[in-house]
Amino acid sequence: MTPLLEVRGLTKRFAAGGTLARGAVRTVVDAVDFQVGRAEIVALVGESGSGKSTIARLIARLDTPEAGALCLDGEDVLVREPRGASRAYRRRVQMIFQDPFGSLNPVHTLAHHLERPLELHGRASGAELRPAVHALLAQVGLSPPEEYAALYPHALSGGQRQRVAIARALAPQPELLIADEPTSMLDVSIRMGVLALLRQLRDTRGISLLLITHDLASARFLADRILVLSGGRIVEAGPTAQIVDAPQHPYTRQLLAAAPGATRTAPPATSHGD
């Protein structure tokens, strides 16, 4: 079966900094290959500077690679849309950003944040908007949705803001969610609640998920497969249990040693009031 997303030879370079490095370039993503199947959760794991967030931005079409193919349903979108992503692509591929505090406009209500993508992507309009907003808020565990819809971002906790950001990404009814460190700025006590929500969305809606994280414990809990990234290259890949229980690459072993919770099989219970 054709994977939902296939990345082949993806490469990204940036100009090296400093006056002595004028004209020099640094390869941040180096000929990366991987796939994400339908209703599959894949975790891309690596330390800061490994290139994982750059890969996320390339797939979201927020940056342009120097080389490679980015195939959605078997079609290379870099060939079909060389000047940037179409609205149709953004409808199918949505991104959840790391910072729940900076991703919402403080002068608008939560209803406004969700109405815009619903209208923009033709998912609801007119009298349909308010029920659609309420349904999205309920789906991410913010109830009663009628009360949350009228709130402004400052009234929410970090975990609640991230749930709104997830609801906004769900509004176009995407097939693939890219979650770039979605819990790294949240308190430890509420991280698993957000990860459990993402897994529930896969189970109930069949959405594929690419999780970008430095935390192997989060990847262990959520992902079907793990890709380990170091220096812009994938150094190890496989089913989650295989990577966690029998890592082959020294870098993977280092990551596991730094994340003792990676071997935990069940997350602590958490509340949606986060």
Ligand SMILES: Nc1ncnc2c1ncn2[C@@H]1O[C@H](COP(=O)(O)OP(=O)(O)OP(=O)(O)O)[C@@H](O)[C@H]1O
The other form holds:
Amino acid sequence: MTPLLEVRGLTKRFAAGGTLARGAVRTVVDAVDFQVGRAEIVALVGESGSGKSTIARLIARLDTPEAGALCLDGEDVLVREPRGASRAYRRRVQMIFQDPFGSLNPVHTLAHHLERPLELHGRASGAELRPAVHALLAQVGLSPPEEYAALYPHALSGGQRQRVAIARALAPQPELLIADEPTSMLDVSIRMGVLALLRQLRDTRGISLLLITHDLASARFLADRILVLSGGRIVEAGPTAQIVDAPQHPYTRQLLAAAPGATRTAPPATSHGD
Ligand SMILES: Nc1ncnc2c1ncn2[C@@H]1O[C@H](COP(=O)(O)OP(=O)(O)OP(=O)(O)O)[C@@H](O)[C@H]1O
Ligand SMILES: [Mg+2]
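Could the form predicted together with the ligand be given as well, to go with the form predicted on its own?
To see the whole picture, the full complex is given below, headed by that same chain.
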């Protein structure tokens, strides 16, 4: 069966910078191959600087790779849309960022934040907007939605803001969500609720998720498969239990040793919501 997303030989280089190294380039994503199936959660883990966010940006087409194929449903979008992603692609692949404070505009209500993508992607207009906004808010656990719709971002906690960012990403009804460290800026006590929401979206709506994290405990809790990235290369990949219980690569063992919570059977942090 054709995977929803297949990345082959994905390569990104940046100028190394500095006068001595004028013209030099550094390969930060080096011939990366992986797939994300339908309704599958794949975690991309690795230390800071290993290239995780760069891979996320390449798949979201916020940046362009030097080489490689980026296939959605078996079709290489870099060939079909070489000059930039179409609206159709952006509708199918949505991204959630790390910083729930920076991602919302303080002068707009939550309703405004959600109406725009609904209209832009043709999911609702006119009198359909209000109920569509309420449905999105309810879907991410912000109830009663009528009350949340009228609020401004400053009235929300970090976890609630991240839920709004998730609702906004859901507005176009995407097939793939890319979440780049979605809980790392949140208080540990509310991370679990956001991770559980992401899992619920997969379970109930069949959304695929590429979860980017340096936190193996989150990956263990959520992911079906884990990819371990080091220096821009995938050094190990496999089902979550295999990676956590029987890591083969020394770098994976190092990551596990640095994250004792990852080997527990309990989830990373428990909470009663946010
Ligand atoms: N626009 C850019 N120009 C030059 N170098 C860049 C650029 N973006 C990223 N890099 C470099 O590429 C490497 C990978 O960065 P990236 O942000 O993908 O890492 P990461 O795994 O997401 O790290 P973190 O866990 O800290 O978020 C880093 O060395 C970074 O400095
Ligand atoms: Mg990053």
